[in-house]
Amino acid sequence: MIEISNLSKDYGEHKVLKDISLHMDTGSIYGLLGPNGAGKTTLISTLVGLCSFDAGEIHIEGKNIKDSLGYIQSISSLIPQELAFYPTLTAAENLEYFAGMLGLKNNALKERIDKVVHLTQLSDAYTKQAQTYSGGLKRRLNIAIGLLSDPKIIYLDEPTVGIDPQSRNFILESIKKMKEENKLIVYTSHYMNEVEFLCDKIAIIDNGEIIQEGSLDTILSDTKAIIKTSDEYLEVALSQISDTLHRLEEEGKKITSIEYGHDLESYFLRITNTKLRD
């Protein structure tokens, strides 16, 4: 779906992206991680055509972004961290306005709005002004607007910042359902537990460079888990956890806990350093 080859971007003397190459598949959730200022926003802005680049190539659905930008933008949606709707309008008015901006009319407009309202569960607040919404409702309206075009590629930038646990859980489950519609979702977050829950594959970017990329199992393959039963504990490689649990169950052993040597967050801090970023 997305093929990035040797992508570079400079701002004067500052190299923001350095020779980046990535492959992202349709029907998956791809996590893009990095400290503040690492280059994530610039990379996403480049993929949606909001930012130019100095070297390299980007192909999306086999099309070169320089030759087919209009088409690529038509199948993509960037749902930003900043809330992008009119607070004095209701959800209904916001959705009708943005659907109209996309050229949707009559039955097509109604069908599309009905679908995104169902997906984001906005019906109870549909006729209320958006400025009266809780943080979670505002995030859900933000997502609903971004889905109006029925995009094939969805870029989600920190979609759960500042919301309650129930809203976060609902949004994460909704994102998983989007993947089932054979879409590509590019997900950025500083919440590593969300990334572990959602993503099939991740890339960690720092100082404009990809410093690690691959599936979570591959990236954390040096991690061991400690499986504790009522009378013993076992150190097990991640790839062997399922088989070990099955064997213990057959032996009638009661499993009391599973502890991991380190999770994605500790691994992320280890390879990006713990120094504060602004």
The other form holds:
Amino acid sequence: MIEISNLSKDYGEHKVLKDISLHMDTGSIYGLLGPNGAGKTTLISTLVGLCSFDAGEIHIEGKNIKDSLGYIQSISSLIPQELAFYPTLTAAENLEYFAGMLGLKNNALKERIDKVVHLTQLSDAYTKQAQTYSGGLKRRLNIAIGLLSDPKIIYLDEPTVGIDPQSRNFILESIKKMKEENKLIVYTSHYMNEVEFLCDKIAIIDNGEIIQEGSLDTILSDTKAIIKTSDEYLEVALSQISDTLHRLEEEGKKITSIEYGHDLESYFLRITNTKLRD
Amino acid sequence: MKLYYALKKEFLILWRNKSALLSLFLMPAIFILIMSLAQKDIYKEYTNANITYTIVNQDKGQKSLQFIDALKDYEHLTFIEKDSLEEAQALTREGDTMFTLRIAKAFSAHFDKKSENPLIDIYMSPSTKAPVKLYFQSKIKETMMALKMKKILKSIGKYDDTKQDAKDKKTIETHYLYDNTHKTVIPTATQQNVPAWIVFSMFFVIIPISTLFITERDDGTLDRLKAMNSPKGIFLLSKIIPYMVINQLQLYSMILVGLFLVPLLGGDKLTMDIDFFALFVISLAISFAAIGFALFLSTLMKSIEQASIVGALSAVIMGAVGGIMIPKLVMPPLMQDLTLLSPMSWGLEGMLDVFVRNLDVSAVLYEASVLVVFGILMLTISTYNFKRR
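Same protein, different form: I have the form predicted on its own, so give me the form predicted together with the partner chain.
Let's see the whole complex now, leading with the same chain.
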């Protein structure tokens, strides 16, 4: 559904996307992971036509983004990390405005609003000003607006930031249901357990480069063990563990720890380094 | 339909922004009230103004008595007599009288001769307004000249007391020149202040426009709309049309203030014998320039706080330079030229054409055109800045 080939983008001297190639399928949830400033939001912005790019190609549903941006935008929806609606308007007024901007009117507009209100369970707060909502309710309104166009591709940029566990669980379950409707969901989050729970395939991006891509199972079974001695840090294939331990013993080195098999978070930290990113 | 939803959203947001509405409607109403009442006497006809003063007659001769008698003819110049100069000066100093007029001891003796010392001294507060001072001085000179003339005419046997006094009562009448001579607009403080503060308040849309625009930009709403392929023209119109309506509401609200509230508090009533079509044209042009400038600032500012401060400050500076706070006619020539840099100055000139000079639409077309060109320029730069993001 989305085919990205050798995509690059520069901001002057600074390369924000470096030769990125990815493939995303319909009916799946694709996780984009990376530290702050890695290039995730730029990549999503490029895919919805908010950012231009300097080299490479993007094809969505077989159409080149440069030639068919209008069509691609009509089947895509960006649900940004920010609460992108009007806090002094009610949910009803916000939804009516954004539906109107999509070109919906009369019965089509009402039906679509009813559907997203039902999906996101907004009916209790429907006529209250959005600024009075809890964090979870605001996030749900943010998502509801993104679903108004009944998009084939949904870009969800950290949709669960700052909300309670119940709302998070509700949102995650809703996203799973969207996938069942044969949509492609591109999901970014800093919560690795969410990514593990939701995503079929992930790409880890750092400094504008894809440093790992594949299905979650493949990535997590990337089975290298980490052996630490008092003065050494070794990454070795599982098949080599026995030989390495034998060699270290002969050299008289004291083994302080052996790690193998890891969760996504430790894997993510290992390959993106633990240095702080701001 | 898209425009309908965009306008509805914009009106709802503005309606719920009570502080913006207060600054758009209450602030100019207060300015009109304060300025119209405070400046009432500046624009008032001084022939009708009530000027009180004290005379200290140190001469007591026949000429000085005739002079004082002649001063009684000015019904709006009322005086009291005091013997002590210090006492009279104290009254003026404390504001009980506007002037102290000292008639020197040598007045009668030197009335029609050359004198080394002044025959009359006028004392006044340093805060006395220049027009009032000039008016009072001219009346004193006029009285002196009349007395001298009377003496000359009498000496050659050409003066008839009974006829001349009656004829001299009113020899000069002042008339204002209007384009439409059947109309009668009186240039009172209200007539000057209502258009001035209307122009000023119309530019205050800078604050709500820029605040909402920056919020939309920073919270991702603009990106969301752009990603939805929402037409930019609709977005632009949704910013222009509501604030043009707001500006029209401001205009007519301030006119109501001038018509009813100012006279209720003792000020002059606004005269509305004006060309309404000319008013409509110039007010739309001012609106367009103000909204264009607001969008221009919105695309430059980094935060709401910055936009609020710079927006308010730029409106005040444009108002000061543009002759809103200080009338252009009292500015030195260089400053008068500088006023042309402020769009408020063009707006004010157009409004004064309508409210004070009582001209029709043809007179405001030039100012309106300048404002529209300014607005187009601002919108073009804003669009460029917005696309460049």
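If you superpose the two forms and keep the largest set of C-alpha atoms that fall within 1.5 Å, you have the rigid core. Positions refer to the first chain, counted from 1. Small disclaimer: the values here were computed from a predicted structure and weren't measured.
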| property | result |
| --- | --- |
| Residue 230 C-alpha relocation of at least 2 Å between these two forms, rigid core basis | yes |
| Rigid core fit then residue 54 CA moved by 2 Å or more between these two forms | no |
| Angstrom shift of the Cα atom of residue 254 between these two forms (superposition on rigid core) | 36.5 |
